[in-house]
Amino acid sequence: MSCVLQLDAGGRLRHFLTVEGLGRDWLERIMDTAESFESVAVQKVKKVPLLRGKTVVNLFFETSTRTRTTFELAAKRLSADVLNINVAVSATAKGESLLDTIRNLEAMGVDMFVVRHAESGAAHFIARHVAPHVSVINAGDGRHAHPTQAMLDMFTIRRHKRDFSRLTVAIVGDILHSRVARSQIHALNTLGAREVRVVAPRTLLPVAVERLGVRVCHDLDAGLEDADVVIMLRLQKERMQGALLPSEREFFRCFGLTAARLRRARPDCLVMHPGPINRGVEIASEVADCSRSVILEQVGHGIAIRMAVMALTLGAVQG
């Protein structure tokens, strides 16, 4: 269903709502396109004219600084006009329906909506109702998906490791509430990763998570054994209902990544985190800042990946 909605009749990427269901060729095309945009960041004038005359609206119903900023930078580097809608004071907050808000913005000539929403499926809902010339990018919906974050993570891994088929990747922490983890798992399996592990206490794992094609570990030391990449996740306390953990201190004792624990992984293991990081909760500072950490690289790659997705969905580059 998602794939049908994302691709038009000619097989072109019209929306980007989820990684699930997209073929390996599309994931690699997005990364290849991002590769071509990396040089824009070091040009004297950090712009290309691909989306000149286009209007992009960042419609964020959840607070976000880094994701919204990188989407805004990506659109501006493509020369688009960008509107950031303050949902807290928008017509939606005054009682107008989401669909009426979208239609009013469409009437102003919008070409793309970048949507973040607390409800799973919000971006899909909007994509089903926009005009044929309008594209929708999912910037995170509920616990469901965060496809551009997953793609920038894959892009970062490819930069260092090249061949996914040789990789064992451990995703550690709050899998239950993480839309990022779900998108990463789909992307890693589509790209042919040798093994994807999820490492977490039972209370922070979705029911039947094995069906996503992962190996489950409840012990961090075992989960890190010979891993090529370890991705730490933020504890999403704002999404937790009830006490799922004894304490943050206990979580760090059992599942926090320290330098001593990292020695279980391969010597060239990458350390990743989609951010924002909580030092001393998910990861020790000595690891977050070590030579194997590519956390800041991930942030920088976010702009190139979002430029690629915007350019592909609006047909500014060959898809």
Given for the second form:
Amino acid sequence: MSCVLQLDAGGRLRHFLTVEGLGRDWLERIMDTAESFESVAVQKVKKVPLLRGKTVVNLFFETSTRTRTTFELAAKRLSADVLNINVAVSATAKGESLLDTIRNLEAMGVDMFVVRHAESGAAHFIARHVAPHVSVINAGDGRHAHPTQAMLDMFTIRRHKRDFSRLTVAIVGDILHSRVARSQIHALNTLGAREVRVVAPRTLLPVAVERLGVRVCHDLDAGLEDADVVIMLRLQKERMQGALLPSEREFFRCFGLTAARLRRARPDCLVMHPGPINRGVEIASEVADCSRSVILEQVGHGIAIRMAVMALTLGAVQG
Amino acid sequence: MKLAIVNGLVCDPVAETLTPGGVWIAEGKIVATGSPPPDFTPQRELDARGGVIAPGLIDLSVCLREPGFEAKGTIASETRAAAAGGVTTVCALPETQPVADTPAVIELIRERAEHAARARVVPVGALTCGLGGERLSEMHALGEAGCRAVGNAGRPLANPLVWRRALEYAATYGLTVFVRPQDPWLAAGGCAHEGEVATRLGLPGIPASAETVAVAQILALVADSGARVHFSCLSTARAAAMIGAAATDGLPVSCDVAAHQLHLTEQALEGFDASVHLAPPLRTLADRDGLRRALAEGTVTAVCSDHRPHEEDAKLDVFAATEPGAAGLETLLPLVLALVDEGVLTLPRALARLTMGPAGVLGLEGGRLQPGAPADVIVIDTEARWPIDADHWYSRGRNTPFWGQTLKGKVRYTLVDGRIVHPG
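Next, give the form predicted together with the partner chain, keeping in mind that what was shown is the form predicted on its own.
Below is the entire complex, every chain and molecule, led by the chain shown above.
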């Protein structure tokens, strides 16, 4: 279903809503394209004219400084005109429907919507209703998907590890509420990772999560055993109020990544986090800042990946 | 008016038989079935050749939307849809604005229904004032105004003690209590079955235990109170088994399931299709098959439509933000007939679950074809295929997961009290 919506009749990537259902060739093409855009960041003039004359709207129904900024930079480096709309404080707050907001912006000649929304399926809904020439990129919807984040993570892993088929990857923390984890799991499985583990207490794991193609661990030490990559997830404070966890302190004691624990993993294990990190809750500072941490690298790769996805969906580069 | 329906197969849902013959009607009552009575000269004859003559269908769960939500549907529009679907009696749920918690609202509904004159409307009164879950409604007065049942329309009650007292008070006046079982705490924030598909789509889940915990609680209170309880719109096989066991133990309980639950599963959520945003949510294949078995074996005695028409805008949003429910009056019969094609039920038994079964829940007169009974009769072309589209649809709500599909089984005639209400 997602593929029907994402790929057009000619097999071109029209929207980027989820990693799920996209073949390995597509994921590699996105990463290869991102690779070709990396040099733009170190040029004297950090711009290429691929999307000149195109208008990109960052439509954020949920605040997110980092993701919005990287999408904005990516669009600007492709020479697009960019509009940032924080919908939480504009149209829909006045009672306008989501669809009316989209149609009004579309009438202004928009070519692409980058959508962040608190409800799962929001990007799908918008993609189903936009005009044929308009593309939609999912910048995170509910608990469902955050495909560009997953792709920048894969890009970072590939940079360091090359061969996915040898990798054991542990994803640790609040899997239940994480759109990032879902997209990472799909991407890792599509790229042929040897094993994907999810590590969390039962309260932070969705039912039937193993059907996504993961091994479930409730013990961090076991989850880290011989891991090549460990991805820590952000923990929201409200999980304590929702009776999902007793305290941050107990979470850190059981699932926090410390240097001592990291020794269970392979010596060259990458430490990743989609950010922003909670030091002392998910991850100890000594690990967040250690040589194996690629957390800041992930941020940089985010721009190249988002440039790639924008250029591919708008047909500015060959898919 | 003397009327004869001839040349059909007459369905007896009691004996579960289909016999060639007809039905003869005079002054709104059935005079004879099978063979014509002596000296009967009909003023009009309806040819049922190739069709089945059956009792009019009785639907235990219908939102007519009036008063208060006329953009979604009116008593006139939805009873017209009922007639087209072969439904001659609808139980109108109390989720109106104002809520059907006073005799005045009940009388308004009955008057409008009589004026529309397309189907019988049996109002279900609100169990608590405003469906607020705290103060009991004036159930005696509601009973006098014509309610046979009361219910809280799936809205939570403040606590188990209020439930107990509501059941006891309803039992005092012989009112059946309709319960849509769902624990509000376990279901909070959910919009889809908590299972594999919701996990993948990231939709907040409603666990099966939200239903079974609520059923267990009410069953315990039925044992204390002696109230007669009908569980509406089950979605889990486990809940059906629990109610079946309780009924076997002698508790006065019964249950129904909505027709769409017998066909669709959580898989239908793929693509975030808002037309399958339903409450209770679509469950697993094992649940669907378990409900089918419970229906065939008689644990589930009725199939309802859980008709919830909406205006287009109600479904035009992100999945979780849309209003749950499907318009189902016109697809009720074909969806149940599809179970016959799939070997789940025989045709007479399938029709029994739409007629005699629901009639039994409320002690209604209809649901069978017998001399002296009101002539609520339908003629069905069981083999006719028809598209679910705007040209063949009467409900104001077009929010059905089956829109655009072709279903089998069409109503040729619907009669209420011997009057032809469909077509026409």
